[in-house]
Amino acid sequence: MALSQKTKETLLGPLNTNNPIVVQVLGICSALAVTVQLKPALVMSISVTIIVALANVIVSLIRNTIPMRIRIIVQLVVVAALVTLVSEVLKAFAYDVAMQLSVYIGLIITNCILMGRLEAFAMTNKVWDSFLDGLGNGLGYSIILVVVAFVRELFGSGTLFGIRIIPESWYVANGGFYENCGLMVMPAMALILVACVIWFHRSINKESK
């Protein structure tokens, strides 16, 4: 089934010409907290994709019996339902991972994406464009913090989903001429990361107009 401009511009803006967090500046706190390292990073990403297209989809199968007074109240509570679901599945499958996430994951109800999106599109549209749009956005926001969590691990500790990478004969301890870079693990070169990401991002649209 082909789609049409509007639905792809709701699916695939949000990769790119719309993201979450390199457009919107959304998402930034988790993109800085849990980049260390790849895998939480990839499991928060999976975590907040699915929540956002979900609670995009209750939302708007429900909208036009929400009180306007009340509404945010009502997203939150559905947020906050599926945050809780999707913290449980993964003390119960992937416990390591939910512990390396630690609040983080509880935190996800405050993201701004998600709330933006319930408010701003999943309030006022039907419920297959608030599905594809909570997705484009879930994957938006994935894409950055893999690259961020990618480069971060990979130089900061020299493995990527905890596996080495760099060899253990190329570092100076062994003889050789690399040292992992200490920054790569602090919070502020997360910051730095993600506005290299901005910068180039920034950059490439500019040209492409």
Given for the second form:
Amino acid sequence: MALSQKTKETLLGPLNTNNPIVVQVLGICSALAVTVQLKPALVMSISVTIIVALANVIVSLIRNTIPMRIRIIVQLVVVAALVTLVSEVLKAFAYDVAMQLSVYIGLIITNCILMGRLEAFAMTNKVWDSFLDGLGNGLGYSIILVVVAFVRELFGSGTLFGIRIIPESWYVANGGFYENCGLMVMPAMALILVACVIWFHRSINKESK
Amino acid sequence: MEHAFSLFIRSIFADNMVFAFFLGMCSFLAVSKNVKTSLGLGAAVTFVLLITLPINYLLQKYILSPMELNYLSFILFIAVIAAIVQLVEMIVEKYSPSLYASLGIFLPLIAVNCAIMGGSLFMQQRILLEPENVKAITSFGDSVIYALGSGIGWLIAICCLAAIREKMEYNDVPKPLQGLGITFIEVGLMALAFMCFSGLNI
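Having seen the form predicted on its own, please provide the structure of the form predicted in complex with its partner chain.
The next block holds the full complex; its first chain is the one shown before.
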């Protein structure tokens, strides 16, 4: 199946030039909070991608029957139902990660990416396009999460996915020269790292801004 | 009494919604361009927290947990929040048109502010804590105090950021960092400063 130009734009735009986090400034809360380690960040990205895509499809299917005045409540209920499903699945199959993510799974409901995409795209577009848009935005969100989590886990605790990358013998405690950067694990560093990502993104995409 | 005071101070500073948990970040970044609107939004968030959190506390304590319906909590909490926000909007529109005009667009958006939902979800976790724990919310009064403290913490945070951003207007920032980038760095530095409070014990 050949993808048309428009389809491509809908799917791939959010990965770079129209990224939900660094360009549209949506979904910052969870992006910052879950990036101390790669594993929870990855689980969070997958959950958000699935939920955005499905919520977009459902809202797009019922878009003509939703009364304008209560549309926000309808959208919230659709999203809340999906999030409950994902949360129960995580508790059943990945309990420790679900505990680590704690309230942030529930907070996917109020993730601005969801409401933003539902309002701006799914309410006015066809089902298939909405699905691609949701998928694209979810992946755009995932890229940033994984990049930030990669840096924070590597420098903050010397591991990736919990596997040691920086050898034990390098540490000062074992007579080496290396010490973990404790600041990386702190919440403040997530903000500054995202700022660096934005800086980098804007300097290579000059024409977009 | 001592517990209530400690909970109040902790939720303003050490457990600040913005700097410790990154909640309500989206509107925090979008609205903090000047101090006056920030103050209005902060007050509105505090007000909505103050109503929704105790209601959700009662729901959790007397309906959800005795009947073991915990998996319904997301839907129920968000429905309460959305309904209350709609109600507050209608009441404010009727009785104080001037306040309504100044808050206008922000009021409906509070429904999707993570700080409100986050407050309820944290409360749900903290009910289970031992009563001696400083973070525990064991009574209706505690939930009101926690809501008030979190709201005030958010209000302080957004006003501080707005004040810094007003000053930063005149600074020469590298081009790609302008706007969003530099704001993130400012918030990061403020979060560093707020970390000093995390050792606070009363």
